[in-house]
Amino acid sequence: MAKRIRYEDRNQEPLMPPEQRVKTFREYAFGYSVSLALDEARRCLFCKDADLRCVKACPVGVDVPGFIKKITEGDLLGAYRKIVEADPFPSVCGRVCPQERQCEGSCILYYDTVRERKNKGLPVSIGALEKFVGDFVRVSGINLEEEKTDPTGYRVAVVGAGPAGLACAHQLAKWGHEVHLFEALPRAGGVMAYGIPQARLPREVLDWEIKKLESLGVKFFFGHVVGRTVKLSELLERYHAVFLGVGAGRGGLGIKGDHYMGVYSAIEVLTRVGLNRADLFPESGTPVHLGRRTAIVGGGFTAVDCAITALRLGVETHVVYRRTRETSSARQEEWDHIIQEGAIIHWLTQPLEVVGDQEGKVVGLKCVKMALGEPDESGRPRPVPVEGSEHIIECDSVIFAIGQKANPVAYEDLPGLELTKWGTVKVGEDMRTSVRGLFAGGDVVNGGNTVVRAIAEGKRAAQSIHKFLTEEVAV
């Protein structure tokens, strides 16, 4: 009699040992082999109500059981085609999506949404399977040309080559529109290129995904800081529609001492390393001086990415978060990974002040311990200070991986553009702004969220732009 597969027998992705991966920026999750992927795919129950479970939980609506079924049939190209019906960048999303809070968190093997209870098993590893399928097509060299409709004669400008802008441009180009993408930095990808360490998302993977847009005819214009080198109002005059996806790059807590030498925003550290290769200094021209110890403030993906980076730079790494691990927004496995690599995590710890010396250099981070109180407006227990628990974490630098805000340079001079009370661009359900012909999505709208959320908003905006062009604009 064949052995019955137990639901908890989930196939884990092979990982590089911690003592090796902390010494390199190479990707440390090796991905599934064909046999592991096939075995994992066979764990799927192909639920009849998947539309109410994993599919609904996916921000872009990937047909999860559909592509997994194709894997079990040995049809990997069919699995890829099934994924890209909804997700244009499977090799990226398979690596960086928080699947445990989305598709995998809704898997019936893990959670029964009808009875609202946890089951005994672990969910199907949907993210690893998506990554496997995307990587199979990429490394095989198979050229799967995407269908493109005839040119429409409409011209669209996309501002910002991050996940929202790329997704919007990709969809519009498939529908036959001429798309010009303006990016301030010298390469495309946005936060995927400069904010996510290569240890999680190798640049060759991202570049391969971006080439899809080039094959569809999207034209890239790098070094264009919209709002400075060209005004947003000018683009609105030159193009039939404009999509704004400039992201959110500002960050900090605004606490005492944040002016000292050695205080960084997360985006500064990640950009210096991810884009300008500060890890290779002095071979590269850009340094990043974190000293022997650094304290990273935050409990989300950005904080974990900063920790991954600092550890690989050989720096003793402390992560300070005022809540608990369970209420953090980073993935649980990523906390495990950086702890294995030597990161020191300070849960329920609130920064109060950056401490500096007479020369104006960081020497520590003054903090207070917190205890969980009554739930706040988000439903999470509100942290409250513990009297007499003030202490100093000795460090040579502080990285603020919290408080990201939209950078208004691109749109601050545009009359009539409505903003929210948080300074983000206000849009409706169709991603339209208050300015005719201007649409927006991604972090400039939501204030900072996941890559896949930005992709979903970029696709939604593309649908609205297409409708606007075909129904309200005459060529």
Second form
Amino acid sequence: MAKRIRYEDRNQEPLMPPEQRVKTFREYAFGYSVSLALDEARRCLFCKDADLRCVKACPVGVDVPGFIKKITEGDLLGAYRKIVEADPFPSVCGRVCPQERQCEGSCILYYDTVRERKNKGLPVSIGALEKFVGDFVRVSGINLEEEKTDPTGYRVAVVGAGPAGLACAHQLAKWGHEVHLFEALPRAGGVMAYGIPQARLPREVLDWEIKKLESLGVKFFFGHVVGRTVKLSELLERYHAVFLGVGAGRGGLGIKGDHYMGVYSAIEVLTRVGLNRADLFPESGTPVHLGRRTAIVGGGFTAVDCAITALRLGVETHVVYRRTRETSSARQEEWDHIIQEGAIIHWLTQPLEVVGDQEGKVVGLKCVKMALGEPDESGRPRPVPVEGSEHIIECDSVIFAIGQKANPVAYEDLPGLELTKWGTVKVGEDMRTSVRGLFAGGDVVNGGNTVVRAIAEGKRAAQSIHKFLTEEVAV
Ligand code: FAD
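Right, the form predicted on its own is done; let's see the coordinates for the form predicted together with ligand FAD.
Every chain and every other molecule in the complex is listed next, the one we just looked at coming first.
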């Protein structure tokens, strides 16, 4: 029997050089070639008895060793079919999931590294392999028809076309239900379309994934702000069940001076560029004025995406975060990428107020240095201000990439809907809300998490809706 190949280091995805990528919104991680993918797939140990930590660590439970095995056998369509048993959108998840905290963070090779056991090495690059498989099917143009059962006669309205709504709609349509998807914006994708920059997730990739829903017969109604153009209570009357997946897209500001000209919420900047192409102004008609230098407040995905965007607009980019890199929720490799591109990161720095001039324009961000204190309720060391360390970061604009909240427009006047103390929609294990026939999932429930968690909750809700329809509702 051939010896299993093990390497110390995994194969890195080739990247566009920083000086080139900072000038373009084109995707900068080029993805594996066939030979790199095969080589990387062979690093997998296909552990059988190690209770498959990678599968358990994936919120949707992708059969990781199963799809990687198919790659090693040269069966890329088989690999794709394995992934989509659990995850309807592999090309998206392969790109945007924080794999180091999920599947890859649980890879047995990684475990061995930290415990200093025999099989030292870096985890298998599961995300890059998933992206490779999805891209292979997309680029090859092979049309893998999705199986669909006969029409059931049940009608379901899905509100919000982010990953939660899309995953829910996809699953329900496969089970033969008629699904109508109501979306406030003129296109589908939610944060994946208007938040995550094209440099990380090209829109043609996203659109290819979304097309699967059209081919399953899901009908999209764009420009429908539920709560304004149509009430949630009306949808509950017109449909047998409703899924609420409206996300948590309301930007948060909230320090002294946030009224000055040049203060933005992250979502505003990202939407102007990602959706309305402010990078192409004046041809695009939508500007975004960040000036010569911008300060971005935050340390999560959103802050990094604002930095990617600002750098590509040619703006000197400062990121101000009150904690450390290790305790931030953004991906470590993405910090590396924006630092390579020239971003200046101010770790352990807390903004105090936006400083404006007499004309009301931003001229700086007053901050204080922080030190790490005792752990807080999240277990992370609480940052405490260092006395006498106040200073001003000079800038022409400030972008707040913190404190996103659910926007209650869709459900604020629905009688009997229970919310949590954080204003998110309260659901049970089965994603049922307190209103009969109304289910919810994604950021509007969890307060803001990940694409794959939203997909997992959308799928779980679809299962409960199916059960509700077939057991409790007569057609
Ligand atoms: P959303 O994606 O927010 O979608 C909700 C949809 O509902 C939107 O299309 C919205 O227009 C629509 N909607 C809202 N109100 C109404 C209404 N009243 N009527 C009709 N439609 C309505 N996660 C990752 O895993 N990886 C990443 O790299 C990553 N990067 C991120 C970058 C940014 C800038 C942000 C903000 C988040 C990021 N996240 C990332 C988190 C992830 O995007 C979210 O957790 C996920 O998109 C939540 O999905 P959702 O379907 O619940 O909501």
